[in-house]
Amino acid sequence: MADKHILHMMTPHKHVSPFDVNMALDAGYDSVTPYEEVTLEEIADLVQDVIFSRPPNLGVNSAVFFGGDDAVLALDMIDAAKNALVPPFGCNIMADPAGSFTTAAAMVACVERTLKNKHQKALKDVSIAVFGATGVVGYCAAVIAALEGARVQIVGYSGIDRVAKRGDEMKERFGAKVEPADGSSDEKNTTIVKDVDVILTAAKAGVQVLSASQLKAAGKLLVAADVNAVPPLGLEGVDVMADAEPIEGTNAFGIGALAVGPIKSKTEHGLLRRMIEAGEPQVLDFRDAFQLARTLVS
């Protein structure tokens, strides 16, 4: 009998995603198993329970996913599952909470292609706000294109001290160099708009982040991306459909969240199906997202 392909799927909250679930048997694995309600603490003794169970050489075919919506307890989660591991037992860790690494990486690879194929620029040459930079997705986001080397800034919708202690955040965890901005008023967001090249928009579902009289009022504006599908969208004026379609009254292209989707759930299938046939054990992140996604759009 083949040896089996085994994902222990771990949350911090009441249920794992059956989103999750789904992907992973697709991707191939032969028996999923959700934790639910894990705390931290706990990690270290479920991973060792995991690599003990098997010989060394099989360690490559179990794995450990964390979900929840948190993005930083899931890096938490992968450091303390890697600290866990005793050599030579291993097994394969990756996170995806809230499927924020992939949507991010899928949002950011798809901006990346649109600034290139439509303005001849790299990340590194552009300007980014990034609206919704607190919560997961936006987090990632912010992180992925600083750490490419554009100018960002996270825009916090209750002030700057938050977002501030984020910005910080990012800075000592990952040496992504970020700029908190003040968005409590449409006032404020529109000053914050008119002076870069790239909106990144993942707030709440049915949050309407910007008007379409801002984004015309946004004048070096390329690229406009939102990750909201639930009306009203995030970007008014730009299609849940967009995929870098122009955005009427601006010289900019719009993607919408029905073009990032596909790209964020080919990605979370791949990094999956990477562990089921690596040689040796993974840590996967949203950085690893990022690097697949970007072949994917290409």
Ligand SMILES: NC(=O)c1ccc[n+]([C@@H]2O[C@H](COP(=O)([O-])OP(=O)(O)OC[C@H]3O[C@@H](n4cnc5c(N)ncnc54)[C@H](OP(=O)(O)O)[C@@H]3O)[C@@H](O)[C@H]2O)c1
The other form holds:
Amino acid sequence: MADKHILHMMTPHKHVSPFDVNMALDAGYDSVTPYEEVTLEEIADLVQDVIFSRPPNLGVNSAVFFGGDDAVLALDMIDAAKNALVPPFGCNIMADPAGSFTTAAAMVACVERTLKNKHQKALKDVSIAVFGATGVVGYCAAVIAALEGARVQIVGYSGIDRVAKRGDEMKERFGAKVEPADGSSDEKNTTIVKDVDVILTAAKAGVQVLSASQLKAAGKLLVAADVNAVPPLGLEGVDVMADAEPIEGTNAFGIGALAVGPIKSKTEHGLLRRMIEAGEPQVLDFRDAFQLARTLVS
Ligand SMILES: NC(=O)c1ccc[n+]([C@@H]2O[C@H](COP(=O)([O-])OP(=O)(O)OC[C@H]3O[C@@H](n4cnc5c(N)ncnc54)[C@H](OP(=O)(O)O)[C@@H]3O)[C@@H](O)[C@H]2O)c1
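Form predicted alone already given; the form predicted in complex with the ligand follows:
To see the whole picture, the full complex is given below, headed by that same chain.
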């Protein structure tokens, strides 16, 4: 009998994500077992239970996956899992809390492709304002873009304090340099976007972040991308299906949530497949997701 590919799916929440269960089974896992309300402190014991049940050469066929909706906690869980491995016993480790790692990776990859194709620019050449960066998707998008050399501002709709803390954390954890900005009024947001080349919106579903007139006032704007698929959309005038479509009244191109979505799904599928196919155990986070997503958009 062939050795089974077994995925242990862990979340700090009450439920694992049915989306991730489907993705994992469709990617080829033979079995996906949910573990719910898991704490950081429990990760080491669970991972050691996974690895010691099979001989070392079969560790590559076992995997743990961390969900939830907190990027930092998911990364801490990855670290706890890595630290619990006892070579030569090992297993694959991946996180994608609320789909955020793969969504952020896909969003930034779509922006990178559009900057290159429409403006002959790279991420390192541009300034970016990220809206919704206290959320998981915006947080990861900001870090990915900053690590690629973009000048990134993270905009707080509730003022500067919370995004300033997030910015400090991004610097400490990833060496990612980002600037906090106060986006607590429409006027402040208009001023912020007047000076940037790229806008990324990853705000709560059903919240319009910027109006069409604010986008028109963004004189340097090259690309604007939104991942909210629930009306009203995050950027007025950027259709949910837009895939590098001109934004009326600007020289910029828009990317909507349903252009990002298929790249997100292919990225998550690809990372899950990588854990099944690789000859060595993998450890995969949003940086791996971005490296894969940028190959999928080109
Ligand atoms: N297209 C795709 O493939 C895909 C996949 C996954 C998610 N998504 C979408 O991506 C977006 C972000 O997801 P997420 O999981 O990161 O959500 P989240 O954790 O709820 O974060 C949303 C962000 O929006 C902020 N926010 C809340 N109310 C706001 C307002 N009135 N104005 C501006 N910002 C506001 C939140 O701030 P607080 O810190 O105050 O809550 C947070 O920073 C959602 O629209 C989600 O539906 C898309």
